[in-house]
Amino acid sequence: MNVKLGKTTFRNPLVLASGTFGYGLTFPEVIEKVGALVTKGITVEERIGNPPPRIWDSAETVVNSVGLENVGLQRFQTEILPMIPTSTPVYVNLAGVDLGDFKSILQPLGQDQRIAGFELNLSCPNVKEGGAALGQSSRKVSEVTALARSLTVKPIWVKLTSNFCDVREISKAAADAGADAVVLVNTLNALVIDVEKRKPFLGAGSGGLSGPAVKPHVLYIVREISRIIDIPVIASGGVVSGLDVFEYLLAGARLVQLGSINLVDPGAALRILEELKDLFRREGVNSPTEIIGRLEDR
């Protein structure tokens, strides 16, 4: 099942997405088992994230509204990073408003032997500053990218967004400028109504969309960029199954991550490893790479 991108080799295409695991600190008999785990977002300043209620689902979607809730740099340094396992590979989520966030995050974290690589945040759609008004700028995410590239030479990853722009410029500006692969998509712009109410059901107002009804969505995107871009796409995006990564890696994703599923089953991981293996073997598909970029077309 091992996957390789760059000069990383991952046991399995399954990542653990970011803000779904919290810091890894949980659960060790799944991380010890995925590919890899992106760590919940970092800022530079601890956050205490949106006023309640911060989550509404259904059986095919979920609309967050979280805000970057995360300890800060300081204690992610001190306290947490110490105790995250390391036998699996960590990449660390990194969010900022503006370049010097980005620099002040990477300067301390950047050449850590802990960390394996980092996943910048351009796209997260809860928040004012940051975040999604970073990435919907191929401008800004070519600015970002190459802040990062020239501060660290582990693997980035930019996490981009398809809310409100065109997703091919800034793929593009984050393979020129450095970036080692793009995860495609942050979750999408989404408003849930209380009509007893008459206003918004999240304390913020809006939120991101996520869940199996975006996967349709995701699944062309990834098919397309990863036809017009040189690095890797990471895909992310309503996967509950083993079928479900079947189907983003013939349509051109390298490695998978799992959000929300995360949040109703922290072991779920485990189950869509197992339904992989047994489609792989029903298939005759002896490695990912097999299949990787080779849907056909109509």
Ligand SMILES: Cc1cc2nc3c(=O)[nH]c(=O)nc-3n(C[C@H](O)[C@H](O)[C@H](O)COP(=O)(O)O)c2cc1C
Contents of the next structure:
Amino acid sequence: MNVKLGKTTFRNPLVLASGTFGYGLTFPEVIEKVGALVTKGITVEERIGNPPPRIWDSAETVVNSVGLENVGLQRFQTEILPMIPTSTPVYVNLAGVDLGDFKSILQPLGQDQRIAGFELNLSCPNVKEGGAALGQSSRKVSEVTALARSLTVKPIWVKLTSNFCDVREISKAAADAGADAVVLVNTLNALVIDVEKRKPFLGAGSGGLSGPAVKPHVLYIVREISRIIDIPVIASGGVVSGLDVFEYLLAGARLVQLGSINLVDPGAALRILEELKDLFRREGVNSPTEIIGRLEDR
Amino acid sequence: MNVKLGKTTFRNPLVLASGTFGYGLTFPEVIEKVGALVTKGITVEERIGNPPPRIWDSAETVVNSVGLENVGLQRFQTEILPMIPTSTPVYVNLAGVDLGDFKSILQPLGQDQRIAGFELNLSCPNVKEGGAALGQSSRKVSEVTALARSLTVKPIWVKLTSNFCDVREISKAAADAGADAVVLVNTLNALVIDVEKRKPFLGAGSGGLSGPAVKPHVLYIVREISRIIDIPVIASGGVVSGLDVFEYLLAGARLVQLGSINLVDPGAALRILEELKDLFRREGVNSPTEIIGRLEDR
Amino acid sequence: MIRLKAPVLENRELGPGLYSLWLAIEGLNEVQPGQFFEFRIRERFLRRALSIADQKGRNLRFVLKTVGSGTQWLAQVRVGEMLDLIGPCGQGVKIPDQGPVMLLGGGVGSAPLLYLARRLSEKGIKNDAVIAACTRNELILVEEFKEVCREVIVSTDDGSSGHKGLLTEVVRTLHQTTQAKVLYACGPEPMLAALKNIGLKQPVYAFLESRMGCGMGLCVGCAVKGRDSRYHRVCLEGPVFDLTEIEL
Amino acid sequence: MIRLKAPVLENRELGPGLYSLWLAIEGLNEVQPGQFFEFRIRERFLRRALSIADQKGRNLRFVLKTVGSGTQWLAQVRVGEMLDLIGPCGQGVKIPDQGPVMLLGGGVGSAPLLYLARRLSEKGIKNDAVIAACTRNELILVEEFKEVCREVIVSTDDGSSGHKGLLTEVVRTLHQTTQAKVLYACGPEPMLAALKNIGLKQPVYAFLESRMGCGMGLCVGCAVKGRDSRYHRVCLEGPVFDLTEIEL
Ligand SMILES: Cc1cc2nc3c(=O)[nH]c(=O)nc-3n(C[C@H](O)[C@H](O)[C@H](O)COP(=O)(O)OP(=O)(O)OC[C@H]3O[C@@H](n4cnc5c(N)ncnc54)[C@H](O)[C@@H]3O)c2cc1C
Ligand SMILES: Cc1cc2nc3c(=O)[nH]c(=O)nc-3n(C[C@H](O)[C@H](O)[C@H](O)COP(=O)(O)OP(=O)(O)OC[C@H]3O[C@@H](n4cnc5c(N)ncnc54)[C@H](O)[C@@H]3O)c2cc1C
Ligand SMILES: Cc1cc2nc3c(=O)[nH]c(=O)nc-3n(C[C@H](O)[C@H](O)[C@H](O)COP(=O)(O)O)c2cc1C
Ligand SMILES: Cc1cc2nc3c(=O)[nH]c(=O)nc-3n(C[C@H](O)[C@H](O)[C@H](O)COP(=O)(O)O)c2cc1C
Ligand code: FES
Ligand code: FES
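Okay, that one was the form predicted alone. Can I see the form predicted together with the named molecule too?
Time for the whole complex; same chain goes first.
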């Protein structure tokens, strides 16, 4: 199940997505089996997050507005980093409002041995500044990625949004600026309404849509972009089964993130891994590399 | 339940969406009760449409790749127009590859008494040329809209896509070029994979995602755009109940289209209208106008 | 075509993944063989189509094979449960004026032919049926066919019951084939495609399936390509087509 | 905390939209009052939380009120059906060393207090309960409380049973209130907010609800604001909080 991305070899293509497995301090039996874990987004200062309610769901979707609640850089360094799992590569998801923020975080963390790499969150729909506002501009994505590139030799994944922008252009900008991979895509902007109150239901006013319903859309994006950029694509959107992972690999993803499904079942990654192995056996596939991007045309 | 859009008064805010009620030649008992009907997309030449399969679904989504199968302008004029319903305003959905196409259709149809107005489909994900490719460029949207404006005095609705573009900019372009309303949004690009064949499942290779799962995303877009443009917004995405319509009105839509739900139940519009009336009674609302855009901030 | 709620009267397993449902349908006009109903199901947004397999007064029978979550949901409905259906959809078969008629059913495709056989026999038209399946326990409705057909020939791909071989091979060897004035076939696409190529002189009408959006002519989701290279709507012009008129 | 499948032993309606479920739970360590399980349901993507309402050996009781499609689905599960749960989640209540203890339950909020009452009585700690509801037929578990409480006071907003008035008003007038060393309250948010303001001297612990993502500390979806203006995770640090520590 090994898969290589740049110089790094992952034990399998499954990655636990940011915001859906905390800082990786629980469920070690799951973490040690996946390819990598991405932490909840870290910001320079501690953030208390958005007012509740923060979550809503339907049969096939989740809308969340957690809003980057996190302990901040300092406590992350002192309290979290010493406890971070060593059984699996940990990528730290970083969020910020401007270049200065990313600099403040990457200067201290850029060479930290305990961190496998970074995921630049230029796509969070749940913060007023930064987040998706950065990720909707090729220029800003380029600047932040280049800055990060100058501050660390570790792999840099750039997590993008498809909302209100041409994610094809943005992906190219990230690739050109030295990203090792793009992660496609963060949650879609979403509004849930409380009709009785005539107000948004979520405390933050709006949130981000994820879950199985978004998979066909994100599959499309992954295929499009994996065809036009030279760096690997990491998929994130709606995975709940081994079949979904297989589909993303065919569509061109090199790694595949599991997000919302972790909330329903923290052991989902183990089940999905078994399903993927079964599928590989049934389809006569020996390694993910054999099928990555091998979706034929109609 | 009356609602005005420009100089036109609609008997209620419900509109049957393009591609989900044919040319309006069946179910007159439904058509005569809604605010308006939009026909299947018409092109200059007849189109046979995309190869099957053309449709896929999950619990809360539909992916279709019908691909503008239609009888073409000439047969539309001779065979369909004489039979078109007179009980309700009919908007003709128009698709084309370039300005010439729209000119060819609007010159003969622009003043036709039987047509209430036009919906310019600059957003179809299921055709190789035209469709969304036009709708992703502010300049092209502007050109097509201005051309249409010059060829008809009837209302022009411009139906947009949110894929791979900033639909905020595009909406402004449509408004500036003289559109009477924007319709937000057409289906999201979507890929469904047949893992055994390692090919796209749909005959056309990919399709467009619709259905209840997209509602929170489209609600967000409708609210954003109704706040930044001066012309009315018409919502299209995931409506299955009167509550959904109410939510779109609150978010700023002046009319609300029903699409996929018609496939499940051709009488859905009647049920939804009753639900909306009940909700109005319960909430003490006398007319849609009272609540359009009245979503409060959190 | 109307939308109605119908209670389940019986749900019986016929074989592996094969189920027979009887529903009580009130307020319905006559239904024709070849017509189908669109069933609302949980777990999927769109309805699922099932053909009328038989009729007794107001009660209609449907036979289904589980192939995905929609049919799986239908397979587990319980007696008394109310189902939400729309129908009858599609064009019924034009019952020919004279026989003999030959019916060729492959797998669950035999189901709609049973209702056709019943209507033919009511009209006194001789009809023979070939009921085929991959293997013995996938043969369905054989006893019912015997009630309404002149002769019922059974065939299985593995020879576990009746003739051994593919339905098309068996059909070629039968004297009933040459006698038949018209044939009706329902089964998997490869079977219909093969039938096209065994050089039958008589008209063959095929009961087609396709992935449907609405089943009512609204969406053009159910296209099947015609000989004229145009697409036809299975739900509206079909589901029964002259085999020579369509590309398979 | 583990994921397990548990068969439904009983599903009984207690009142309008109120249901009592007994499940058989195998392979489970001790559970504490205040803890809850996360139930997988059809129709919604995320699990739904229900508190432990009672225990008998390996069997656990849950009481639910239907408020949306998740709880409606749970309300219709049948005996023998296997449910998919994760639990026990959250911190249990620290059982106090001495009483008397007063339990204040509003509506379906009485449910988790029953299990607390049982554990208190097992430890020989005196406890009195006020069971409140809007109206008579929404009162739940009164007989069960009587088995394990010293005194059970009933109150309804409309006076159709027991004291008439809001629970908080009733509580203020009771001599048990002044005697109690500690109070536990579970009910709708307005009830808890009102309790905060009636000037009780003793510690009051509130069983909180919130919309949860995971119930296991993974998503920070379940925030409740603390007095310190920070958010606390109801699923991990709660669901039971000192009433003075949280903002309502
Ligand atoms: C007019 C008509 C009459 C019919 N009558 C009957 C009848 O009487 N009895 C009966 O049993 N059936 C009948 N059918 C067929 C029946 O409607 C289908 O079997 C049913 O709709 C399948 O629904 P499902 O949800 O169970 O399966 P789905 O999950 O929808 O799948 C159906 C098929 O499509 C394939 N598929 C779906 N998605 C993909 C994908 N991504 N990649 C590859 N393959 C995919 C599946 O493998 C499966 O074989 C009829 C169909 C029509 C059109
Ligand atoms: C720790 C804990 C323990 C619990 N224990 C119990 C228990 O023992 N018994 C019990 O009955 N319940 C208990 N609950 C509550 C129970 O979990 C919820 O009632 C349940 O999750 C509701 O799910 P649902 O799908 O039925 O309703 P949902 O459809 O999810 O709706 C729930 C509520 O949110 C509101 N809502 C949802 N969406 C919107 C919107 N767009 N606009 C406005 N309002 C909206 C609804 O009106 C409704 O009141 C507990 C909760 C927690 C957190
Ligand atoms: C509760 C929740 C919290 C999330 N928090 C973050 C976050 O902090 N940073 C981030 O980049 N993505 C965050 N995401 C997005 C996920 O990492 C993932 O990209 C998205 O949910 C789509 O994948 P899914 O459909 O598998 O959930 C969050 C998602 C959820 C549901
Ligand atoms: C089967 C099908 C066919 C469609 N055909 C068209 C079309 O011809 N022109 C168009 O502008 N939109 C077309 N649409 C898009 C719908 O009009 C509608 O905008 C979209 O489905 C989103 O709304 P919904 O979620 O209510 O379906 C089609 C949608 C479906 C499901
Ligand atoms: S299924 Fe919609 S037209 Fe046939
Ligand atoms: S519900 Fe996910 S952290 Fe509490």
